[in-house]
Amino acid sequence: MNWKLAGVVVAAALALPAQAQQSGEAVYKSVCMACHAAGVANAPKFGDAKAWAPLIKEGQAVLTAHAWVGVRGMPARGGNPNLTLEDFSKAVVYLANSAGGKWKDPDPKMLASIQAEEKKRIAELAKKK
């Protein structure tokens, strides 16, 4: 084995983030379009303002919370377990945005809200077993 080699290899795999960022619209593509375009389950369509209105009311951090976690027909994280919270949160926003949001990509502040939503949601659905 060629140890010189191997530990380049080694030194650049650790210099890599854990998980590259995604945009929301990366993350839209790869992941919710395949429900959100066509409305499977009832999902709400892209860009579909009607359908839209009632969630994004909610708000940015509970309408993201309860996504992540799962809602209705929905599974958790979309169904990619591998999602990270912060690009997840991104897709939200993208979908959000297409049909008449105003939101922002979550920085560290919206994304504790998002995480306290996340808890008092998983409490809820706990209680309801």
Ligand code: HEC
Second form
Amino acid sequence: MNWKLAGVVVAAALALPAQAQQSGEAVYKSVCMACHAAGVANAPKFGDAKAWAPLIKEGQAVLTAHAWVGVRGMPARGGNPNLTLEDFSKAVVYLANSAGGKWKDPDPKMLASIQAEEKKRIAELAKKK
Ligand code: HEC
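What does the same protein look like in the form predicted in complex with ligand HEC, given that the last one was the form predicted alone?
Entire complex below, previous chain first.
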């Protein structure tokens, strides 16, 4: 990468600080609703207990990590690179709980489990290539 380009990338990163500490509902409304309200591209719909039951069964750490990394039509980080893992996780909780889940906003222990699952998932995907 040439240095001028690197400077532009750094400036762009600084101009877009991570949006920390939003509620799951707020993140859902600003980022996820675009697809998960109507079920765009077969996204499991908000409140659809049948669609979410098998996903909730995967467990909070695994499901959150897979969604964070991206899966088929689901873009990594819901397509918003500025989301923190914590805020993204809260939005997953908000979605799961709309459809029968009883998850809690992630504590540091849960966030660590999600990050461990994220590493596993990335390694798995790299193997498939
Ligand atoms: C551009 C559309 C789009 C946006 C925006 C989006 N999703 Fe999704 N999401 C999808 C689609 C499509 C699927 C279904 C993927 C599949 O299984 O083929 C999905 C699946 C999921 C799943 C299940 C993943 C799995 O392992 O099957 C979760 C959890 C999820 N989304 C959470 C979120 C959260 C949280 C946000 C917001 C931060 C979000 N999504 C934003 C399209 C979107």
